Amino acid sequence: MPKIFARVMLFFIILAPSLGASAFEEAPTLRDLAEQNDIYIGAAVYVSHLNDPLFVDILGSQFNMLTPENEAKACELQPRLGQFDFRNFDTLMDFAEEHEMTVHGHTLLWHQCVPSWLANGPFSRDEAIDALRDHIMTVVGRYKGRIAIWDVANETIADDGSGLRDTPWRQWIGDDYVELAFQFAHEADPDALLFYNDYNIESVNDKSDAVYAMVSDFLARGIPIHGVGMQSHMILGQIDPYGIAKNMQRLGELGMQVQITELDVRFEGEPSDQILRRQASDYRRMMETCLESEYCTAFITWGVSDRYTWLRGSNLGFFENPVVAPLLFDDDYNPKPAYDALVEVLTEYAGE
C-alpha cells in the first residue's frame, strides 16, 4: 500500500490553474505531484479567504488538502455551552468536497481558543466530561465519514516536555481528558485518523522525548491514535533535516503516520532575492524529509499567499515583521522560488 492508510480514500480531479497569463500555467500542479509522489500537499485556510478568486483558483488547482485556520475549534464551534454554529465549518467543507480536497480537522482540543463558558466553570470532573464528550461527539460526529483525519489535541504538551499544560478540561477534568478525547473522537467516528498536534517537537528534544513518550503510553493501554503533525513553524537556515528524519523514523516504528502540519519560514527584514532563494532551499529541505520518510503522509502549509499570514499580526508578541514573506506564493499570488523548490523535488522523487 502507498503511505497513505488504504481507509483514507484520495480521490483527486487535476484542475489547470486559471491565473491568466502565469508563468506556471501549464506546469504540473503541486496536487499533480503530490498524487505521484503518495502525499497530500496542503494548506490552512480562513473561511474569509473564499472571497478572493484568486485565492480560491490557487487552493482549488495546488493543493489536495485543506485544514480549517479557525473554523473547528472549540471557540468558534460552540460560543456558549450546547449552542453550536457550522455555518463557517461547512461552507469550507462544501468547498472542500467540490474541489476534491482531503480535510484534515484542526483541532478538537486548543488551550488558545477555549469558550468562556468553558473557561469561567465550574464543573465538576463528571460535568466536565460529559461537556468534552457532548463537544467532540457533536463536531466529529456531524463530519462523520467525511473528514478524514482529527487533530484531537493541539499543544497540549508544555514547552520544556514536563507534562501536560494547564487548561480548563485538565482543570475540570485531570490529567486524563487528552486520552478522552481520543476515546471519545473515535467513538464518534472509528474510521478517522486521530493526530496529537504541536510545535518544536519537529527533531529529538526534551518536548518531542515528551509526545513520543505519550504516544507510546497511548498505544500500550488501547486508547486510539494514528498519527503526530509537527507544525514546522521555522526559522530561515534553523531546519535540522536530520533531526527530523530521525524523530519521524522512530514516531513511524510506533506505528504513526506523521505530517508536516502548519509549515512556513519567516525571517527578518525584507524578503529579498537571496533570503528567498534561502527560504526556497529550507522548503526543498522540508519536503526531502518527509519524502524520504515512509511514514510522512502529508505536507501542509499555514496558509497559501502571504498577505494572508499569520506572521504578520501584530499581536504574537514573539515576532514582528510587517513585510514577513513565508509561503509560497507572494501578495500577488506569484509563485515564489520555495514553490518552485517544490515542483523540482516533487518531479526528481516521483521519477524514481
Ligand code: G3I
Contents of the next structure:
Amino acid sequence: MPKIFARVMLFFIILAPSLGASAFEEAPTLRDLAEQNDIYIGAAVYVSHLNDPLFVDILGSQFNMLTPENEAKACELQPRLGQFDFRNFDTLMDFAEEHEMTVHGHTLLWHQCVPSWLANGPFSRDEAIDALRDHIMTVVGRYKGRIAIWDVANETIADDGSGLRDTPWRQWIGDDYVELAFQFAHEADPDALLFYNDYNIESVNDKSDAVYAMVSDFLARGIPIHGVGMQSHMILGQIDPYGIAKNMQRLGELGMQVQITELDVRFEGEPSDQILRRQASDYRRMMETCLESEYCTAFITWGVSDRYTWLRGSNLGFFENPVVAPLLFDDDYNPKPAYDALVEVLTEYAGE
Ligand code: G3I
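How about the form predicted in complex with the named molecule, since we already have the form predicted alone?
So here's everything in the complex, that chain up top.
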C-alpha cells in the first residue's frame, strides 16, 4: 500500500470519529443483508436464553425471525387438559415484538412433547376432535394477527414416506387429524400462513414425495396449507443443493412457500479449522439454494450459539458429540466461518 494512502487511512481511523464522522460504516448484520434479499433470517430460541445479555444482543441484531424452540408445544402450553400456561411463550412473543422480529410458531401437532392427558386418553373420536379444536383455537386464537406463520403439523409423515406415523392424535381421531388441524388453525387465524414441517424432506426422496402428495391432496380438497418447512438438520458434507432446489421448485409450483426451518450442520469429533471451513461451505450452499429459489422465504437456524445446541443433549441416542458446534456463533458468541460465509453470499446476492 503506497505510504500516502496508508497515512490517509490512519487519519480516518484515528481522527475522523472525533470529527463526528464515523470512519467506517458498521458492518451489515445478517438481518440487514437478509432484508436486502427479501428473506427472513431466523433462529430457534429457548426462553431461558433470554437471561444471557450476549445472546439477546446477537439475537435482536442479527435475526428478524424467531421460532420458539419449545414454548409453543402442547406439553408446554397445555400440560393438563383445559389448563394452559402461556407465560414462556408470551415472554418470547414480547421479545420478538420489541425487536420487530416475525414469529414462526412451532408447532401445533407433534408426536413428541405430548402431554400425558393426550397420550393416555382415552378419547372417543368426537371427544378427541373437540380437544384438538380447543387446543388450536385457544393457542392460535390467542396470538391472532401476531404470528405470521404456524407449523401446524410437524413430522406426521412416516420416515419411509409410506403414510402417517402413529401418534396419539391419530390414535384417537384417525388419519384425518392432520387436515382437521389445518382447518382449525385457519379458522382461528385466517391470515396466518399454515406450514407442514419435517426433517429429511429437503431433497427429492420417498418422504418428500409423500409430502408433495399430501400438499397436492390438501390443495385439491380445499384444505388450507401455504408452505412447507424443511428442517435441514444436516450432516457435514452431505448437502444436496440440486435435489433441494428441485424439491423447492416443485413445491413452489404448487403454490407453496418453502422455508429452511431448523438448519444446523453437525459432525463427529472436534470442530477443527478444516471442519469449520467445510461447515461454512455447507451453510453457504444452503443459503445459495434458498436465494436462488423464488419460493424460499426464510433461512432459520436451530439456535444461535453452539453453547445451547440441542445436539449436545445427552438424551439424543442417535447422535452424541459433546463438543459439536453446528451453528453460526461459537460457545463464546464469536461469529464462525459459517457466519462469514452467509454475510458474503448475502452481500453477493444483494448486489445483483
Ligand atoms: O424445561 C424442562 C426442565 O424444566 C427440566 O428440568 C428438564 C429435565 O430434562 O427438561 C426440560 O425440558 C426439555 C426441553 O427440551 C427444554 O430444554 C425437554 O426435556 C427436552 O425433551 C426438550 O427437547 C427439545 C426437543 O425438541 C423435544 O421437544 C429440544 O430442546 C428442541 O431443540 C427439539 O427441537 C426439535 C423441534 O421441535 C422439531 N424438529 C427437531 C428438533 C430437534 O429434536
